[in-house]
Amino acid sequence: MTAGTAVLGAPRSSSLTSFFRVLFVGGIIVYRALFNWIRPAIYIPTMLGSPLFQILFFANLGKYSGVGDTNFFVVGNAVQVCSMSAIYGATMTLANERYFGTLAQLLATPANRAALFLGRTLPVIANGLLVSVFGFIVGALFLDFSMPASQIPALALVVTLTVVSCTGFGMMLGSIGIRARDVFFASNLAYFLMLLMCGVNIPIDSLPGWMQAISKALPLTHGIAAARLLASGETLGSVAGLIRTELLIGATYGFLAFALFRYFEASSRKYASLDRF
C-alpha cells in the first residue's frame, strides 16, 4: 500500500468519526508507507545511534572546554535531538508523497485536509519524544546527569510542547517540498543551523547579535531554556513565559505550513505543478 492510496477510502462525511479516523488511522498508515527504515535494524542506528554519539561528544567536549556543566549539554542536546524526527520526518511526510508519485492521488481524495495534514504530525511527534527521552536516559547512564525527581513531570511537559513546536517548523519545510525541487538540502541546513543557533551547545548571549535575533524566532530556543531551568530546580510557573513563546512560535510555523499546503494544492489544479521535478 502506498501513502497516496492509504486514505482513498476516506468517507465524504465531515463527522467527527470520519475526521478522527483519517487523523489517527490514516496518519499511522501513511507514516509506515512513507518510511521504509522503521525496521529495528535501521531505526536503531539512524534514530538512536546518532543522538547517542551527539550527546556524548558535546557533553565531553563541553566538560573539558569549560563552557558549561554536564547538565547544560545533556539537556540542550537531549531536547534538540527530537528535531531529527521533527525536521527530517515532518519534511518527508509531505515531500516524499511527491517523490514517490502519490501526491496527486492523495489530493484527489475527499478526505478532510486538516485531518490529512495533522495526521502526519502525530507519529512524528511520538517519534521525536521517544528520541528525546532516549537522550535523557543516555545522559543519566553515561554522563552523571541528574535533576530533582519532582521536576520530571514539568520537564516532560516542556519537552512535549517543544517537540510539537519543532514539528510545526518541519511541516512548513515539508509543505514547501510539495513544490520545491529539492527540499532535503533545506531540511539538513535547518537542522544544523538550529544546532548552532538555538543555544544547544553555545549560550545564546555568546552569539553575535544578528544570530541571537534569528534564534529567538526559531523553535527549540525557548524550550531548551525552559528545560534547563526546570532541570536546575525552577518551578513550572517561573518558565511559563518561555513556554508560551515556544508555543506561539510553533503555532505560527504550523499555521504557515498548512496555509502553504492548501495554497500549493489549489495552484497545482491550475498549473499541474505537483508532478514536475
The other form holds:
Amino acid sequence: MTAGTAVLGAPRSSSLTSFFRVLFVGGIIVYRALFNWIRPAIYIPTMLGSPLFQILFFANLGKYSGVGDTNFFVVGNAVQVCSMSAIYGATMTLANERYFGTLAQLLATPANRAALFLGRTLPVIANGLLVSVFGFIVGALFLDFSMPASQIPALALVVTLTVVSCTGFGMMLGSIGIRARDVFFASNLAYFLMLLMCGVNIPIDSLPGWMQAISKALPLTHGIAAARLLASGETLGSVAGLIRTELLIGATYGFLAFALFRYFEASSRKYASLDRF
Amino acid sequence: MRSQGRAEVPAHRVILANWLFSMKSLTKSSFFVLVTVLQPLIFSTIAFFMFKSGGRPGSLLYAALGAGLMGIWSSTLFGSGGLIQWERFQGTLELLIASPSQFMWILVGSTLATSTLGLYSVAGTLLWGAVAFDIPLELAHPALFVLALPATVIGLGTLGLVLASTFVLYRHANALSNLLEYPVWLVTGLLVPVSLLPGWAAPLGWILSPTWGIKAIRYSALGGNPVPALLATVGLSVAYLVIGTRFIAYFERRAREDATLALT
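Can you switch from the form predicted alone and show the form predicted in complex with its partner chain instead?
Following is the full complex, with the preceding chain placed first.
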C-alpha cells in the first residue's frame, strides 16, 4: 500500500533514472511484445527475404526499362527497405497496444509520455538500419553494386538519419492507430506509395509536378538522393542540404506523431473510446 | 450418412456457393482491396514511368497486363496461402471438414475466388493505363484474350489449392506469402523478361501457371500464337488439381489422426 502510494504519488518524470528506464528497458520490452514479426520464422522471410527480392525485382526491371544503372536501384531500394521497420514496425509498436488490449493499462501508468513514446522508436530505428545494411549487402553480392570504401562512413550516417526520419513518419501512422480502425491499411499503402513517389525507382524529375510536390514532403526522398550522391563519390558536405531537409521532414512528422499521440490519449479518455473499434 | 450428404450436394454447387461466398467476403476486406486494386495500380504506375523514362513507351500495354497479373498472383498467394490457417483461426475448420460436402470442393471454391478477385487488378491496370497514360487497348486476338483470362484465373486458382494445402505445414503462412510475392513475379516474367535472369530461373517458371497465363494473355493482346501457352495453362491446372487433392487428403487424414485440426 505504502509502496503503491509512493509510486502513484510520484511526479511523472520524478527522476532521470525512471525516464531512461522507461526509454530503454520499456522500449525493448514493448518491441518484443508488440512487433509481430520478431520471431525468426517470420522475421527472416518478411524482413530479410522480401527486401532481398524487392531489390532484385526492381534492379532487373530497371535493367529492362533502361532507366538507370544498377547502383541507382540498389541504393534506392536498400534505403527504402528500412521502412519495413520504420513504417510497419513503428505502427505495430503503438497501434498494437490497442489491438492487444493493453492501451488502457499503458495510459493508466504515470510513466513519462515522451519516454514511453521515444523508447518505442529506438528498436525500430536499429532494426531499420539492419534491414538497410542487409539491402546493401544483397546489392554487393548479387548485383555487383560497388562504391568507394571511403564513402561508407558518410553513407552509414545518411542511412541512419534517413531511418530516423522515416521512423518519425511511421510513428505518426502508429499514433493514428490508437484511434483508427484499420491503420495497417494505411501502413501498407504508405509503403507502396513510397516506392512510387520517393525516387526509389523513378527519377523524381520524371514524375508529374503534383507527385514531385508530394515526394518533397515525404521522408526518404532527400535521404535517398543524398545516399546516391555519396555512393557516386560526392562529399558529405555537398549533400548537407539534402540531409538537413530529410531531418527537418522527419522531425516534423515525429513532432506531429507525439502531438497526435497525446491528443488521442486525451480524447480517448474524454470519449471513453480507448478500446473501442 | 456422410456419403449420402455428398450425393445430395454436387461438387459444382459446393464450388459455386463457396466461390460466391468467398468473393463477397474478400471484396469487403480492406487488405484485399489494397492487394487487388491499389497495389497493382501503384506497381503499374511505377512500370509506366520507368518504361517511359527509359525509352520503352511501346511496352506500356505489356506493363499494364503484367501488373494486372501481378495482382492476381498476390491475391492468390495471400488469399489461398493462409486459407486453412484462417479457417483454423476463425474456428470454422472443424465445421467445414465435418460437413457433408467434400472439404476439397469447398477449398477449390475459395482458392478460385482468390484468383478471380485478381481480375480487379487486370481491369484496374488496363483502365488506369488508358485514362492516365493513353494506352490504347487494341487486342490482336480478342476471342482468345477472352479465353486466356479465365484460363489464367483457373490456373492460378488451382495453384492456390496447392499453396493452401502445403502452406498449412508452416505455422506462419503469411510470412511465407510475404516472401514469395516478388520471386514469382520475377521467375514468371510478369514484368521482367526471364531472359535477364540467371539460366536456372527459367525452369522454375515453367512449373508455375502465371508464366503460361501471361504468355497466353500477352500473345492474344499484342500478337503471336497464344494457343500453346493456353494449353499449358490448362494442363498445369489439371496437374495442380491432382496434386492439391492428394495433399488435402493427406492433411485431412493426418489432422484427424493426430487430433491437430484446431491447433494453431
